[in-house]
Amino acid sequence: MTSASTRRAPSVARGTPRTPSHLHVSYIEPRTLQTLLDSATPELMAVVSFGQPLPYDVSCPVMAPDLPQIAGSPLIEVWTSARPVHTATDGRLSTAMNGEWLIGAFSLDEPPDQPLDALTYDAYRAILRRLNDSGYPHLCRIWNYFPRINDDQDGLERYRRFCVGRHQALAESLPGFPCSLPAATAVGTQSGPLQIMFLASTEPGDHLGNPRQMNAYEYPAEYGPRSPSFARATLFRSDQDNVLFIAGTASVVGHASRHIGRPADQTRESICNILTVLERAGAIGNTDFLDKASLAMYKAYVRDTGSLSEIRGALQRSPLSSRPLLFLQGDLCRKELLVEIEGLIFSE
């Protein structure tokens, strides 16, 4: 079992217990799930199952999009609370809170006649609508999971009409847009409906860019009517400790894809952005997130199974060699690109 944990406690006295984590995420393999069940704490505040329906039926907000997990035993993502979670469902849209964070699901079925674009807006105008109500108004993570990614969708590239929805909806609902925009990933799934998962707090954390990267919500028209509606890394940041949600990073420098066809050299250009958004969020928390002391989880998405020979050798040659990583089959926002990275740092 591998994990990460933030805590965002008040500073204690040299020599005083640490207070116990109050998020934590672990990747387990889906028979000791029961354990947990079967455990008063700690309490369950979402599961992710990924290319494989769920094999218990849990009280939390749960996703299962369909991306096969395409190396090493099967992984279901847990994330648990040392505090009393309290869990709230209204139709397609459910929650779990324990007081500083807030983890919800969202699942939508796409009708026939409905574009894309319309179906993101409605999903996210009721994704802000339920944190300003429960008071956890500020976004640190989501995860957006969509079949057909690269497929026209009446002469719009259906990731493009995501990006549309999306835009029109934070634009118009989330204080401070676009500085206030979280890190975020969008990966296109074999099958299944608009999935959406997101991690929101009671108080703001820290938005980043990379010096790398032009700002996903600057990018130019070529790129779509609107923009991505993301940050490259969001820090939340206590006395005791910091945790580091890295968007989604791909082989672009600039706003241009790099390395067209080569899986190996687009995963090291990908590896050098998120050295750089670690370099970067490291100068603003005093702290270093490559430490081996810290706890670090990260994902990698690939287009083609056919190629995760060369990515995770490259990966094994980096800084991230040492880390948990799960590889999963997904599509990615451009044609071009190969693979995905995006991880999450817990670092005292």
Ligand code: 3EB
The other form holds:
Amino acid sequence: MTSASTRRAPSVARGTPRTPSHLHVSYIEPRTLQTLLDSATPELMAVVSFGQPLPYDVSCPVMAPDLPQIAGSPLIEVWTSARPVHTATDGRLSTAMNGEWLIGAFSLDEPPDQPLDALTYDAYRAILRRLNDSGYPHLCRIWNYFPRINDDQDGLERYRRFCVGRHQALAESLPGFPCSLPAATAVGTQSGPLQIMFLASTEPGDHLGNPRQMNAYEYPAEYGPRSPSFARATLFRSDQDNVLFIAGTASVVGHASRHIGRPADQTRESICNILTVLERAGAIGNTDFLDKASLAMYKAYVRDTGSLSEIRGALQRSPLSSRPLLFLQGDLCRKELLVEIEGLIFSE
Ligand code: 3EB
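Please supply the coordinates for the form predicted together with this ligand, as a counterpart to the form predicted on its own shown previously.
Next comes the full complex, and the chain you just saw is listed first.
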């Protein structure tokens, strides 16, 4: 089991019992979930199953994006809390709250007559309303998953329609937009509904840019009528620890895609972007996010399974190599992008 938490004791890394944490995330084998379900603590906040439906009935928010895991034994992502968790659901939107963090999952089948921009706008409006009503107004991380991301829908690529709806809702309703935009991922699934998972807090975080990359929310119009609404990373700091969420990071320098058709080079460029963000976040948080003592988890979204070995090779020869890494098959928001990497680091 690989894991990270907001109240990490040094003993965790040595495999001894860990101290109670407010928020904890781990990748576990699916059969281990039953043990977690049978025990009173920690309480589940969310479960994410990749490429297959969850074989158990759970009362917390669940995401099952059709993003098949393409290397290693099957793992599911489990978010837990040592504090009591309160859950709420209204069918398409379910949330779990522990007094400090809120995790939500939105899922809606696309009605055939509704364009993706309109659906996304409604989804984000519902999410933002729920966050405000629940007292967790500060967005810290968002994952967006939907199928046929590069397909055309009535003259506009579906990813671009998604960006239009997301931008409209956030520009209207997110205080401090665009500087308060959180780290995000937007990846195309093989099938299924529009699914959005989000993490919000009672306290605000710091949203970071990357000096090697233009802020996505300032991209020029050649990438679509509305820019992608996300930050390169979001950093949360408390007395105890630092939590860094690194957005989906691809081979983009400035605003341009680099290394067209070359998966290994795209991987190296993405890693270079991540290392630059780690450096910036480390300076702000007074932490070394590459330190072996910190707990980091990465996901690599791979467009073509045929390029997996090249991408894996480049990662193995990088400073990220010692960290848990999940390889998922997913389509990326620009047709030429072959790999995208996101990260999550808890550090003291
Ligand atoms: C990029 O840098 C790559 O639209 O939410 C990465 C992470 C990307 C999130 C999003 C898009 C998004 O523009 C694409």
